[in-house]
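Below sits a lone chain in structure tokens, taken as the form predicted on its own.
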Amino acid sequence: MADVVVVGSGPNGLAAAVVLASAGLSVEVYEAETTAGGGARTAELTLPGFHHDVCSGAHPMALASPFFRAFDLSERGVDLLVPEVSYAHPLDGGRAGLAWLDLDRTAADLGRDGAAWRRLFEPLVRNWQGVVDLTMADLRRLPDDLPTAVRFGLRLAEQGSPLWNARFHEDIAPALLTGVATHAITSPRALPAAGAGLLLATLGHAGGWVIPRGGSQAIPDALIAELEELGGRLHVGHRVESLDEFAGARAVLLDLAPQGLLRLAAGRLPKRYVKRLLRFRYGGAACKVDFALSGPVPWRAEGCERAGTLHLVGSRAEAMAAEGAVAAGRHAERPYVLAIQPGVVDPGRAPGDSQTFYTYAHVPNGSDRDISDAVIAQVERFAPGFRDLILAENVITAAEMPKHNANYVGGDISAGAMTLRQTAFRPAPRWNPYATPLPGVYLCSSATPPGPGVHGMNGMHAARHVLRDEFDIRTEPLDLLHNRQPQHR
């Protein structure tokens, strides 16, 4: 039996996986479907020679997260394309708001509130290495960048308030946070989200919302060839019925839901553990509808055939409305819809000169509705014409996501509400949350913090307190990782 076992290959276990390796463990990894990657796996979802990305499709955190800063992926072969505009949202009448990696150019284009978005941003923006580090970290230490965490701080207390408005005058910059705020699925002006907004839209202009050349897949991929050039192992098609699998293992490190931990250990945990994770909450859910398309999406809007990311909802008011629908069990008549168009920048996922078209509309947790319609109509609204490019489409609802992915609990992907409490204190209140009351089992998944998202930083956390609590391995991580020089270019 290897020292140690990850069960789960998303992004989170294998990035513990890599860095515990990196320390000289064995290490053995198990995967319950046929292809490893979690939430960044890449499949033919509608026709053949269309790739689509089965969840995540942009990644702001690739090229900004500690984890991903020292592992370089760009180092390990995955090519990292960049747009120009990292992400658009359109509204009636032709016009848009668009945050072009250029945070100048951003500003120049929203006119009246251009000074107040630079304002919000420019100081994050120069120290977004200190925005990146508060928020990926534990949420247990102070943070090393004090002077960006209070900039930070002062910021999140005026989008998550009723100020969220006071310093904007017209609609389009005041959308154009809100879309992106939107991506927890909860309220934009709630904390966490408001945290969220702030974070990925200075990513939008310190580095891009970056998308790899072919597929999400490429990021697992790299991860699982480092993992098996240090000498671990990868079992897909294995899915672990029980903790008892892995009894001669020093360590065991979960990529799962709360709900996964609970079956696996089968009876073993401590009752007031068992309640705490039962209390967890998974919140509101996605639909994807995954689209091959005859040709590009004729947006109305100029400058949005550049962004790699669209927000499709409408204005501030919208987005509240249609989450407010979402939080009280509703499916909302004008939905968010998340979309991205990775032919911007990567052609080659389609044949000549068709395109793949992802999104994902906002639901009640568990839906089982097909709401396409909904998801064709948001995009017609800005495109016209859309629909008749349509050669076909895949659904993949919020009840059969867990069949793809046993963490997204009711078609939650982000492994549990993005509520304040739970941002703070995932999956139960613990000073260590990655321990659980099972000598040497640990939760490495997005169900701990920092949260969700392809960042890799809560199996890095994770896989620090393992090496030091089970191994006596007192070396941080990110110097594991600094340490190991790639070595297939």
Ligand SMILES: Cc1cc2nc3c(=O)[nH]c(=O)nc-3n(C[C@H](O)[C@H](O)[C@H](O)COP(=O)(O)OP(=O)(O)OC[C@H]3O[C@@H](n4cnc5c(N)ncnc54)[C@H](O)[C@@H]3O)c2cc1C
Given for the second form:
Amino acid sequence: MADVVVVGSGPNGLAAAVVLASAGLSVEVYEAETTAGGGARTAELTLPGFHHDVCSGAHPMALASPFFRAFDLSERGVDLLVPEVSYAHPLDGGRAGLAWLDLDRTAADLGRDGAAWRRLFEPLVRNWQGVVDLTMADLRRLPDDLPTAVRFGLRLAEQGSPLWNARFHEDIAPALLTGVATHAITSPRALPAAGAGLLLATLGHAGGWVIPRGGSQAIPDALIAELEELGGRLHVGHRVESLDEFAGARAVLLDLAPQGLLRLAAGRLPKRYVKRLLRFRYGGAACKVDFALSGPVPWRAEGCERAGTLHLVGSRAEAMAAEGAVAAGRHAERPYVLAIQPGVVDPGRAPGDSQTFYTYAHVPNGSDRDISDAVIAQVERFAPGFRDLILAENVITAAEMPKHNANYVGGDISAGAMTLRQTAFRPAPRWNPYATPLPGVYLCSSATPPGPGVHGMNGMHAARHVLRDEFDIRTEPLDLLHNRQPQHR
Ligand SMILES: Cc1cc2nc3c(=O)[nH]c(=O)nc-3n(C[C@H](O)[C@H](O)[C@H](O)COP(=O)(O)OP(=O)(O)OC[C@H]3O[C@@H](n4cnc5c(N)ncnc54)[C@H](O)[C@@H]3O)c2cc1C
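Would you generate the structure of this protein in the form predicted in complex with the ligand, following the form predicted on its own above?
Entire complex below, previous chain first.
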């Protein structure tokens, strides 16, 4: 039996596996599905030759997180393509907010609110690494960079409160920012959403919302290549049913939602911890709709055709209403739709002039409704003629999502609602949220701090505890990764 077993080959499971193997431990990864990568898989979902990202599609954090800064995907052959416009937010009347990679250009486009946008983001963009390190920490230590923490905290207090409109005079800038905050699938004015919005919007002007050539799958593939080079092994198509399968391993890391831990530990966990895990709330969900198109989307507003990602919901007030409906367990008539057009930078995703077009819409947890009509209506609203381009579509309802990945309970793509409490205490209030009461058994999924996204940080933090507490290895994971970078070998 290997020193360490990792259950689940999502970005966090693989990040943990790579760190642990870099420390010289033998590592085996077990994946339930027949392909590896969890929320970073790419597949031909519609027609042959059309490569769709099944879950994640845009990757600001794959460039910026401390884990990936050290792992350096570009050095490992992953081509991270940078759209000129990180994200766009069309409004009725052929207008749109555009978050250019270039902050100055963004501010220039935002008219009267340009200066306010610049004041909000310039100090964060200037020190984007500090912002990322702050928000990607395990939330158990005082921040190293106090000035950045204060700058970020003040802006968070503003955008996560009724003051959020105070700096803006027009409707485009607030809508543009709200589109990003709404990624958290909760009220965009809630603190966790505002925090995610500020972080991701900062990265929109620093590095960009990159799209890997060929699809998100390139990210786990690079991690797997490194793991195998280090002697680690990956077993796909092996759904782990019980921790008993790994009785000989010194540590087991679960890249699973708390529900997965409860199932695999079956009756072995103390009642108090079980109660806490059962109290963990799963949040709003996504219905994924992927399209094969005969050509690019005919956006009415100029500039949208250059954006990698688009947020389709309309004004700040409409985003609030749509998320309010989802939180109340209803389907919004005009839902929040997140769209990605990889063809802007990666024409090879589809044959000839045709395109893949990625969307998901927010829906209540557990929804079994195919909401492709509402998605098409939202796209048509900002791009009349879209419907005529559709060659094929593939729908994964929220209720079907766990069949593709057991971590997305009820279609909650964050593996746990992003409430304030669950941001700090994921999945239960404990000083070490990665350790479980079972000796040698750890959680490393996005159901632990710092939460969802393809950044590898949950896996890295969990691996640090495993190294120290199970193997008495005190080397920092980032040092282990730096030593493995191609130029250092
Ligand atoms: C529709 C959608 C869109 C998203 N968009 C983005 C985006 O654009 N950018 C971004 O950064 N993030 C995005 N995310 C979030 C991101 O994909 C996740 O936060 C991230 O993948 C979490 O990584 P993880 O390693 O914690 O878990 P996952 O990636 O969920 O991986 C968990 C793995 O464990 C496996 N598993 C589960 N149970 C078992 C078992 N019993 N035995 C063996 N294996 C098991 C699963 O099959 C899966 O492969 C999106 C997610 C979804 C679903």
